[in-house]
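Heads up, the chain below is alone and in the form predicted on its own; it's given as structure tokens.
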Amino acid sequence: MILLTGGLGYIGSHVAVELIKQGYDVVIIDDLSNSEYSVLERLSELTDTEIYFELGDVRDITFLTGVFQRYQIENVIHLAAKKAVGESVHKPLHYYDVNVSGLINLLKVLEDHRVKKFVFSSSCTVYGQPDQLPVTESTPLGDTPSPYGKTKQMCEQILESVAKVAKHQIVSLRYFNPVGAHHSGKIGELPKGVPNNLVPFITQTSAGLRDELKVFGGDYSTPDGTAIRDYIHVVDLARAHVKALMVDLGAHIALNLGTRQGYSVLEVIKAFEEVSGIELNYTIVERRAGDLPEIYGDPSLAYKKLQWKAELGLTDMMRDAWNWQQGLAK
């Protein structure tokens, strides 16, 4: 069995949906901070499977005994976390406390228990502002400026200290920036509150959610003035933890998971419009604390050890992100 952190959020459940189609049982722990309970009834109508689910919060170290007393768990994907650049910006503790503190209580509570591998949630923002593109695995972590990064940067940190008394191996999956939706239209990105993702903002504006999207920041060193980013479809990316699952990787490895093109935020707009047929209405505005101005990566590791790569470009993650939107409007 499978249990799944974060599970019934926007990557936790497409990760789910793979899982389920590859044959593995799946126990979901969600706190719903950032996620809907309606959602497991999708996943359950999309996979047509039982899913187990617990509502509880990964800090809570008497609860994930619980669960582990509860069910024969034998590997864990951690995707429980806080992930917002600029909310973390302005509420450091909060990050601190949510993405270190979860872990490290996961962690002990894994101590006592027969795991075979831990699958961790990472990000490309361990990097900072790299000085060569793309970022490899062996690119240097750099001086990440938001407090999103810093907890990213720590949480591998324990990792490595871990997997060298660990009997469970340890993969860090560093993801680039997810976007688009499950092809049914079922799941999708569905933040609470104002997204702090361009997507969402985009096809929220589109549906008129929204009175227009803001641009933060129009004067980068990029061709368009606007921030470059490595966008990965979440269905590519969700298949890339059940790779992680199936193959002997040793005590601990991050691995990129990116598509090794960048997209400015222009550009990203451009292949929307082009995609829905409809004009988006934006404004350039100053940057956003935290933000980096490009980066983008090299996933040829993840190929070479997983035989993984993504297979959906940009047009399939806008249309994919659009029929999610108009959906939610049904």
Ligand code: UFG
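From a predicted model like this one, the values you see are computed outputs, not experimental measurements. Numbering follows the first chain given and starts at 1. The term rigid core refers to the maximal set of C-alpha atoms that superpose within 1.5 Å between the two forms. First, how it differs from the form predicted together with the named molecule.
- Once you line up the core between the two forms, the Cα of D219 ends up 2 Å or more from where it was.
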Contents of the next structure:
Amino acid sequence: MILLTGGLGYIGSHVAVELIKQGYDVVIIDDLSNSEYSVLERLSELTDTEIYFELGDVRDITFLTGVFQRYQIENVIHLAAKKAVGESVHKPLHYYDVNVSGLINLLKVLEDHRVKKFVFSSSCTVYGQPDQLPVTESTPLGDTPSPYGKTKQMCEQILESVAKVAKHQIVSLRYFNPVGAHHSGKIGELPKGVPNNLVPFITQTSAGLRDELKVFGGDYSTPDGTAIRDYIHVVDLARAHVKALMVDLGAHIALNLGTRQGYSVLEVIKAFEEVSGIELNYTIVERRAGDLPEIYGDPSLAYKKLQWKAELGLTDMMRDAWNWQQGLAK
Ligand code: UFG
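Now that you have shown the form predicted on its own, what about the form predicted together with the named molecule?
What follows is the whole complex; the chain from before opens it.
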């Protein structure tokens, strides 16, 4: 049995599908703070499988202990965390509490149980603004100004220390920019309120839910002046989690989950317009505080260790994101 924390969220729901496809039994923990119960029904429909679900918070150690008593858990994939960079500046304690205390709680409970692998959801934000691109896992961790970014760095440091004494192997997966949705259109990203991220903002604007997209910054020193990111299809990302369970990776390893291919905001918009046939209403405005001009990652270590690489391209990401958005309107 795999324990999947945050399993009803955007990434967690896609990980659940890929785990079940590979024959794993899954128990999901989620507190529904940024997800909906209906996702569980959708997951059951999509996989035609019973998925065990426990409503609760990773900061609640009694709850976690109970989950470990009720299920035979062999591996843990820990995704439950707060992830909005801007919000973290206004609610730093909440971010440290959920992300850092939540991790510590879970690791404490693991001390009393025989678990083989612990997979942690990290982020390329740990690199800060790197001097050289693409970033590799040996790129030094940089200054990341947001409390959110700091929580990811702290969590990795905690895991590094724990790995020296823990019986389970630990894998930190550093996500670049996950976008897209499951091709079925049954699961995808469900942003609460106004989306912070580019792709949900694009799809919501095209669906008529937002008036226009603001492109943050047209004066970066990139070929078209807009910022560059390494977008990765969420299904590719999910597959890497399953692979991480299957191979021996030593005490602790961090792996980049990206594509090595950077795209500018304008390139993403163009790809979306081509896929959807809709001309997007956008204007270029001031830069967003805290944004990096450019980041993309070298995923070759993940290939070497996991035999994993991203298979879906930008067109697939846009097609599936748009398909998901259109399904929401029905
Ligand atoms: N952007 C816009 N308009 C928008 C939203 C975003 O132009 O309305 C731009 C951003 O300025 C950036 C790019 O689109 O250049 C991507 O922005 P996202 O908000 O989608 O993603 P970020 O790269 O800012 O952040 C993501 C995750 C974080 C993670 C970070 C690491 O959301 O959790 O990558 O780099 F920390």
